[in-house]
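The chain that follows stands alone, in the form predicted on its own, written as structure tokens.
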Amino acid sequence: MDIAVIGAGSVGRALGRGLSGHGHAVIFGVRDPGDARHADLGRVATTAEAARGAALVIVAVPAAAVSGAIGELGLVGGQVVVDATNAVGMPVPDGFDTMGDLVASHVPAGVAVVKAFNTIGAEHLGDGRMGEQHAFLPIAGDADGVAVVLPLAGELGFEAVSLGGREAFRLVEDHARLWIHLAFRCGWGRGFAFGAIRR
């Protein structure tokens, strides 16, 4: 598959990575693809250009800038658009409930929007495995988008669950919360993921 990975954060980083090892056709959009921070990537554009023709747009980006680069993408039908993203320590920007509301508020008709990837610590997203188990990852959206990540997730070796359409969105990132209050505030470390006990 044709993915864009727009960021070049650790988050972006390591899912990038993580997919091209499958054998996915990666490519990173970024401000400056000149920019000598960005020479281990691989192959590198700008937002628009990584964007352009990639049936997945995966949006690693701080929270305050996710509207601006959004913006500059140049979405259309038929594409699928993955928020990575939280609002960590400030409120979600324009006054949207989740993360995933803003990023919905600026694709346009026909771009399908998964909220996906943000519940766990930006090293274990390459490789979804903690020793023999696979962690825990909620993922929530349009229909036929969840249809393309669900096994994206699990070739990463998650075990993938969707939560439902965009009304489940808020569900997914309170699930991150929860990760981000125990491994800072409860100080558990970044070392951990969820799992999924069944009898």
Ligand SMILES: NC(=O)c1ccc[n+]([C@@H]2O[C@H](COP(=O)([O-])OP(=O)(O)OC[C@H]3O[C@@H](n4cnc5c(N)ncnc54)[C@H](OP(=O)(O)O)[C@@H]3O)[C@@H](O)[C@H]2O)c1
Second form
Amino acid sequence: MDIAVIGAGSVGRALGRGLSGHGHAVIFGVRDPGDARHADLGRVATTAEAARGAALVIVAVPAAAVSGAIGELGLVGGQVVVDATNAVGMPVPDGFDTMGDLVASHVPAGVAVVKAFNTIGAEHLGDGRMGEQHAFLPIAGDADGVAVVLPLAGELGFEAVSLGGREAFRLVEDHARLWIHLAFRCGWGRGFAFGAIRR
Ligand SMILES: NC(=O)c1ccc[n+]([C@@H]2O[C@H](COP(=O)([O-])OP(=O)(O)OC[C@H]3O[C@@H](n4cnc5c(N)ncnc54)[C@H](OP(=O)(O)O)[C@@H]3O)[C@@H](O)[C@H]2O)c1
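Next up, the form predicted in complex with this ligand, please; the one we just looked at was the form predicted on its own.
Let's see the whole complex now, leading with the same chain.
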């Protein structure tokens, strides 16, 4: 699949490399493709160039940068946008209830919006396997986009579960808050994932 990753920080790099490792054609969209920090990334372009023609566009920039970044992408109907962002230590910009709703407000009709890959530390995103187990990855969003993202997350080794449509964005973002709370307030550190236990 042709996948654009917007933002080449911790999350973008982990997802981009993980998806490349499974045979997907990944291109990173960054503000300055000539920046020496991106020399090891492989295919790099401006954000608009990267998003053009990509089936899947993953947004992995800080919450405060989301509106500006998406506005530059030139998205068209038929593309799927994955929102991997969290508003941490700040309210969701522009008065929106969730980052997913903020992202959805900036995409044209016909673009599917999916909330995913925001609920676990970046270092785990390229590989959801932990020993014999598969990290639990809740996602939510438009059904045609969820149908694309679920199998991709499965390829990366996650037990990915759809929680529903856009109304479930908040549930996914609250799940991220729980991970962050355990990691940083409860002293668990970053080396854990949630898993499902069944009888
Ligand atoms: N870190 C985690 O464990 C984690 C896990 C899940 C979700 N998240 C969420 O994922 C998002 C990214 O987090 P991160 O840790 O990857 O952040 P990060 O390491 O700080 O990287 C953010 C990247 O976004 C780029 N960027 C900023 N504004 C941009 C714009 N307008 N257009 C294109 N690129 C832009 C930055 O580029 P420059 O270097 O040029 O500024 C940087 O490469 C955040 O919303 C965060 O809450 C983080």
